[in-house]
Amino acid sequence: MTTRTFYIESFGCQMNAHDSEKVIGTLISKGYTQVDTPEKAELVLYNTCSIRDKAEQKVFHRLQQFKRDAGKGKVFGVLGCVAQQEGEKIFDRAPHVSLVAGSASYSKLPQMLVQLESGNRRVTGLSLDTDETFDTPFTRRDNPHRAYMTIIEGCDKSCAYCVVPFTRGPERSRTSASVIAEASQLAANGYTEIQLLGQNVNSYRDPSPVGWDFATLLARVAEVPGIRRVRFTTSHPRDFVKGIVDAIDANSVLCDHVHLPVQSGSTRLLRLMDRLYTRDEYLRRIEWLKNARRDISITTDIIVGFPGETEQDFGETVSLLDQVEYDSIFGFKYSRRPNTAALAMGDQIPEEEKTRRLMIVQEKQRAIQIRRNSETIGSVQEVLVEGRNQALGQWIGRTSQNRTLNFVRSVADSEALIGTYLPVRVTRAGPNSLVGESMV
């Protein structure tokens, strides 16, 4: 019988998202149906991350409560990731998944589908002998007004904690003729806010003769007519030149938000993660970003508790967010993963002082960001409306440097505000978001 209903579930980062997006569209191109529950489904689809040993675990963890329903016509697969890094010993781990397939195979996915409804129950998609970015012909985007667009995979960087060459592959660009029609048809579809992404966006090489860097490609997206926003994330140190300011300067239309990963701010950690700059090259691009006319805000990443991790390391990550103030960070426990340099390393941190020191890291950061917010208090910051709180009665909205904006308006409520850009007065701020009152 062909599997005809479908449920998938996503972890991990916004490119997991888009990636699930992907499939999606796949997969109802095929005549397949979502479903809202795994329960429901025929096809039950887990797309993975394995940055984190945790988010690794959750997935293994979702595949076992429904261990029972093996032999009852369910199906099970695992993308993403953890299925590259796992392989084949995911079905010993979990004898009833019947897919195995990482984020370079979806292109392939269709093939793959013919394969377990002719009742093939070990099919796998695990190359990464590709040039190709992982582009499939159906995207399925349930967001209406913002888009995911990725423009290059893989990575070649080689930090020591990082499993992500091993799960994504080499840096693969797409053609900048081909982001600029993706981005055309976006625009043609309704879509006013395009965010581009890559394990390392800001890495992109146009592989034509046109021959651009990734400022020459922000600028010309910002081009496009329709788009009203464009984000890019995830950026790495290393590849982060002038010429992204100067195009974030020049362009109201290319967010005022930039992600930049620090991971330390010891040189010596960074040195022994291989990250490729030192402390004093990160806070050069940061002297870029505040002396630029926009007012930029910057967010970062920050790994505590790496192996060799000492206490004046640590001091030295603790003294860098007091000395660039972002306006929010991810932090993270060091996380052992398969296939990285740092797992045969020494001197590994006591989960209990990784613990502390990730406390540490977060109260600070918390002071800061109640400083910085309340520095917004009073100003008119352009909202895209995302959704409504209805036991609030507040609308929700995403300013132009990725803050959180609830605002309330005087005149009626309609649900058609969702997608519209409006100006909202900030009233009140707290740690995680701002609070305000439409001016429409």
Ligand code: 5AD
Given for the second form:
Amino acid sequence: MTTRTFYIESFGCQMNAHDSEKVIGTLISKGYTQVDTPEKAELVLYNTCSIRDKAEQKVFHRLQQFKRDAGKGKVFGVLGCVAQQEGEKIFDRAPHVSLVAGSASYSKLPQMLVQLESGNRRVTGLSLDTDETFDTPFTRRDNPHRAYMTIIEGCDKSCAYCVVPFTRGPERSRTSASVIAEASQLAANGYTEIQLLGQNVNSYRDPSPVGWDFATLLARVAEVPGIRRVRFTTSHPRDFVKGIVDAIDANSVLCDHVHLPVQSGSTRLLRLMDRLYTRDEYLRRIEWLKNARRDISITTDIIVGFPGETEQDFGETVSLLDQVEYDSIFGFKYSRRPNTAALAMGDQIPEEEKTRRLMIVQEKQRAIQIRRNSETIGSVQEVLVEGRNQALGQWIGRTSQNRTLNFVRSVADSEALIGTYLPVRVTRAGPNSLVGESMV
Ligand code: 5AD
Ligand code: SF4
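For comparison with the form predicted on its own, provide the form predicted in complex with this ligand.
Next comes the full complex, this chain leading.
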């Protein structure tokens, strides 16, 4: 049987979204056609996330919906983190699945497709033993202006709550030459914003003899002609060196935004989490950012209810929010994950208590954001126009600090405005976005 149409749905982080773009490009290069519903497709792929239990359950719900379609010319594949984590157990749970492959095996995707096409009922790609990265010239990017680009895959840390080291394998950096070549190609194709991706993006280390560190790579990508904005995510505080702040200060192409996940404000808990830094060491990095010449926005991830988190530990997370005044945060309730060190820890926090703590964090942060965002009223910010909200009669823009700034214009415009850069004066501020007026 030859499978020629495919559908793919992606869950989880930007790394996953970008992996899907590479998978799509690879499939198209092999003669497949992408369709927009699973019903129309012969090959149905789910690129999955297992960071928290809820994310993991989603794929099994999806697979259940199509249980009866198996064997009627439809082939199902599970890719990504759940595939890597559950491996062949997926075949037991969802027997109509034919392909199970983790992200560290995507470079073998063409061979796996050949096996599927020749009628193999069970094809797997589950080895984590790799020093390869998934660089492909076939990437099919979704957005014509902003491009994701992986510079480092995998993770060598061992945070006690986290599945990523088990689902994405060891750290592998791309050569700086291939990063610069892809950035130049993107600029030639009209992209103006590049978002450099990695689970620990700032652990980047050029494997070629040139040996650039992350700060050097940032500076060089920012010099690629035609590129107006460079972002990067996600940074690990332990590897966050002052040189990164200096690079941002030196070149305004590097956006005024750093996402620096702290997870907890308690040094005791950070040690239990195996985060490799103390509250004070983290705060030193925040000082570098606050003392920069540029006004760099700072965002973070917080986990509440990690095993053993006392009321005092939690209080230290809340006080950290006040101390840092983040521009935005992602807050999560701790979720027990397979293989991780925290799974076996005693003193699990009850679900209702996690919910209570998360609500406190979110309320506190909401007040901080209202305050932080109001400080921008009256300022003029350059936005990249991302879209249009017809109902509100507004354009949707994004500032260098990664804020959404919706704005109106007195001139009648066409969709051609999308992808351009405009100066916008901020007139109003809410907790999650700003409103303004175009200056031109
Ligand atoms: N439970 C809850 N949140 C988690 N994260 C990672 N693992 C877990 C888990 N087991 C959060 C962290 C990380 C973000 C991507 O997801 O805050 O920075
Ligand atoms: Fe989810 Fe982590 Fe995998 Fe991204 S790397 S898809 S966040 S489990």
